[in-house]
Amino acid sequence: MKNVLVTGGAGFVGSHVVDELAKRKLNVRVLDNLVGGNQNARGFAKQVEFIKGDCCSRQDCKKAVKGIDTVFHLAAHAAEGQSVFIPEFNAQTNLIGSIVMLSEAINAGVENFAFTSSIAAYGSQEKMPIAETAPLTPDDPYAITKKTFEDYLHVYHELSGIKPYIVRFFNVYGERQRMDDPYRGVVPIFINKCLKGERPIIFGDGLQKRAFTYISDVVEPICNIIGKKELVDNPVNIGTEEVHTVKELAEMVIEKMGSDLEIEYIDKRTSDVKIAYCDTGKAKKLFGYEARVSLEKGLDKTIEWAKKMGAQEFRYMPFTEIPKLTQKTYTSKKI
């Protein structure tokens, strides 16, 4: 692995892949379109590549991986409740995005496509923790795409021989995650409805179980397991164990914030997914993986970041294809 692209590279995750890879001396190009704004590609190593463009447009695609061995493909709109009244939007960003870029990365002979998929392909289960070994049962349609994207994965890997290497994520938080949206990102959204002054909003009764993974441990696997065998084509779940209630959460924020602010309770999501939390058993036997970071330890960090960056206004999407499913807390602009 000596040239590699990121895709959403001036993204949340994407921009610390980006950093990580750059202090490894690769040569390091991104591709993306700036929806969320350049604030994270301003801060770029030097011997970063940049190139402004869509993974839906197979020209962007074609200039981008020429020369590549190793494609990180982070580009997407990762947002499970807003993908209900968005389907269109969200199959083209982040099914057939991700079509078009796999069909040039086969096209220019890359060798490796790493693939950031989600806890959200394994929809409602039973079992917890939820392993690899459970089926892939999505509840929503930002979930759909990302199984449907392994399926193309699997597929491709027995035909042209790209080694896709699958991290399914989960409840990733931490500094230059956007606060500005309202659809996705429960701690930048809690970090900013307390730094406008606002009560935090918990859609249902806050008792949603979910495993919060600070930004640091995800970054290094995901740039580590490039060239592991084992690895091939073997989706694997990366995040903490530690586990925790929405209204938890809720709780933390307030109290390091110094708020005395209360939580505001509105009717749940008809996608959300009460109780979810992975398994890291396999990546800890395959490649010693271990969370390091605890919820604590992470917030402390993230609210550090958020204090200078200041409160954000909200920016809503300004349609809905689906007006009917759109919960009322958007039209509203509640959050």
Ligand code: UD1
Given for the second form:
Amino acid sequence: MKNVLVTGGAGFVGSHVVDELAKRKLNVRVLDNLVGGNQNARGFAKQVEFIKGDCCSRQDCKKAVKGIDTVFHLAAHAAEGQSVFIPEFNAQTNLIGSIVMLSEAINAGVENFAFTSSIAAYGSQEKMPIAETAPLTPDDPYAITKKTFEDYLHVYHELSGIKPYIVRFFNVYGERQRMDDPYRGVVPIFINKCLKGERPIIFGDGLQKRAFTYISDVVEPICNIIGKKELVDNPVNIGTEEVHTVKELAEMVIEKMGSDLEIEYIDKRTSDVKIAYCDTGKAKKLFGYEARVSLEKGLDKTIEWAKKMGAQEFRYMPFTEIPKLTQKTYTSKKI
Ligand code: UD1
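Just the form predicted alone so far, so send over the form predicted in complex with the named molecule.
Expanding to the full complex; the earlier chain stays at the top.
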């Protein structure tokens, strides 16, 4: 691995991956459409080359993969619950964009193709924690595109020899995650609500469980696995084994922010998975993976950063593709 491309490199996870790869003295190029992440792109090291462009554009992808040996494909609109109401936008961004990037990577002779899949691809499962051997039964369009692109990678590995490295991330949070997006990322949403002096809202009873994983606990492993033979075309769960309810998270954020706001409970969101956490035994066995940052510590760091950023206005998406189905929790500007 020498010449690397990070798609979505100006985004939350992407920008941290860029920093880590730059630290390792690799030649890093970024392809990003700057829908979010302007600020992150401004902070890149000097050796990072930036291309403003879109994975859905064949021309942009062609330009971006030239001379590259390893692609980290992170460009995506990571909005699981919201994807139900924007299936076309979701498929364009998350699936078509990925297919265009993959085909141009193959055309350019790229050797390694890392893809950030998600535990969302498992959908609702009976058995917890979820191991990689569980069948993928996605419950929403976002999860469908993650699963489907994994299938594409498998097929094109067989056809072309390109080496896919598929990591299934859990709920990742930390510095640089967007605080102005009201639809995704419960951690920054709760922090931003407290900064604004508004009550955090919980969808449903708050007993839904997640393995909130601090950013550094996913960035290092994805950079480390390239070249590991046993991980080629062999998806692996990456995230913490520490599991919390959304209610516990809200209480922790409120306390850490020194706030006396009370939680507000409203209707559960359509297709919200109740429990989502995974077995990380495979990552442990294959490359000694261990998440190191507790939610307590990770929240402290994230809150410190968020306070510096200050409260943000939420930016609402101007459209839904299926108004007939869209729930109030997505259309009201309450969040
Ligand atoms: C998240 C990831 C997704 C990943 C998936 C894996 C983000 C932005 N999305 O989706 O990329 O594939 O995990 O499972 O990290 N909630 C509230 N109040 C709010 C906002 C959210 O109660 O104001 C609840 C949601 O209903 C949900 C939970 O918090 O039950 C987590 O929501 P969110 O952080 O958006 O992530 P997921 O939907 O789990």
